[in-house]
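Form predicted alone, single chain, as structure tokens, below.
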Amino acid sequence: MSDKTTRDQIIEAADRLFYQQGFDHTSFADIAAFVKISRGNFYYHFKSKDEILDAVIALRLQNTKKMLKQWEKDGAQPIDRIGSFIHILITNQAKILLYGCPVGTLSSELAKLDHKSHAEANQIFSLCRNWLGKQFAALGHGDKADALAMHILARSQGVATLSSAFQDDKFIAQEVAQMCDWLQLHAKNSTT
């Protein structure tokens, strides 16, 4: 028996379906069917799709914070931690080829819909940007740390988008290798 509550199961199902189908194309009925609960039981936990979206964004923020904390723990040096961020493209390659980046696709969709939760979804990008900036600052790039963080963030989003569009797993591997080479160059050129 699962330790997860029905509410947790609904959030996880919504997270998965929003990623695979898109927020706008996922209905209450889709989520209820995925969790195998009645619509009445579903409405007991969530009154609107926006409530579910808020819970999904909170879950993604929580999971991202945990991932970044784990990379902090596992990575002896800032270059190792930034490398973990870059290699997430390889780790999630199969999903990225099918659906793109979960953060980028949701944020982009909410922007197109002019949805009120767009700013909250962007918090995940901000979290990553700030974390990467901290790593580049620790490498000795002070004033350039944020620009370097944005470069890696933008490039990883571009790789996810184009690899999904072209269904090209070799492109992901090639771009990850180039980003790692770029990172090595910037580690050597740091001021520390």
The other form holds:
Protein chains: 2
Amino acid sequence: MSDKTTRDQIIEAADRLFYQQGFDHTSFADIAAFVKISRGNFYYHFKSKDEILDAVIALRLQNTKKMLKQWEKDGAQPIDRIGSFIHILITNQAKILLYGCPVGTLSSELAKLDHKSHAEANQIFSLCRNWLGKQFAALGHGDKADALAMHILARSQGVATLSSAFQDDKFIAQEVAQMCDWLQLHAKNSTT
Amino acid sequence: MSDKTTRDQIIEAADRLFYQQGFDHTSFADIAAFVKISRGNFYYHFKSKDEILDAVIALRLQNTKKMLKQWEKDGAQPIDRIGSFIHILITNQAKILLYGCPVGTLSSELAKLDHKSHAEANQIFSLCRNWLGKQFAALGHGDKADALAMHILARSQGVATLSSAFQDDKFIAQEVAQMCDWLQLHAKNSTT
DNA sequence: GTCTATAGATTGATAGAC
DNA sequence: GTCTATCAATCTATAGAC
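Structure of the form predicted together with the DNA, please, following the form predicted alone?
Below: every chain and molecule of the assembly, starting with the one above.
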């Protein structure tokens, strides 16, 4: 923890604060207070606030890739892997209830800001979409694999938004169970 | 249009700009330029920016009530009424692709800002939830009516978020069709 | 009821000492 | 590499003329 570079500490603090407070509403003063450096020191590591955002998005892309790889390693069958994806709603439920989904809320904010990095932020969605599509393709849903991936992604987003609005963790549990039931209906032939 | 009070013009401009740019990112200067009044004039009509937000939320609550009443009038059967709700995704698709759902994105933003009016903004969700629950109850789903209402609400939110991220109007059409299919499966006895 | 002028705080960003 | 000091712009909000 203490041997991390200042640059990495800034990125991690920004990652956290952008999620909790939003990108636009998080100031350098906020990040500086968190990392315990002066505001002027930022500009040795980054040219602008937008550059910090890009670094945060890059970090999230990297972490998402790691997570998907891990699920691919842990889950022998595509069904198990997709199940892992669905269950992040429960794994991260405490944070989701407070701040929603980090991917969806950042994408929505950058859309409203008409921010140049909006497309980059959406690559996190694309990563999940393609990975889910690959799993559904492995299940035998050739042409419908992408549509099924988008369906699961959308339902996860909706659960995050509504559970956060109503502070309802039971709703998360209900919907996760329903999505798993739905998944079983789409379990064609995996290995056979 | 021209005989509207300045106060109403401010509220309508704020309603539009809060949706397109976000609440926090919209300044008095933005609203003033839209309504063509001076910045100082705001404070004759409102005490603070938060008061404008409350007025905007009150307006949205009022408009939502009107819309739900109209659907109840137009649709003879609960199935038709729920169908009207699902189809707002298509009716408002142009705006949704650009700015997402006005209810969901405002709720998410106010959650991150830890804003005191977050609960008020969520009343728009509650309005829809209770109305949908009433329709499902009329369909004969006594104890499951609220869960079905939440399910439809969540799926609508997810479709709004993802279609906006991927700029995909075909995805909206696909999911709306699927939601209508799902709805038919839940069409127990309505009038009989 | 609307305006101009301005206060007071905060923002992102820069310059230069150490 | 980190700091202090500071700039210029912007923000919400206020005061007072008309």
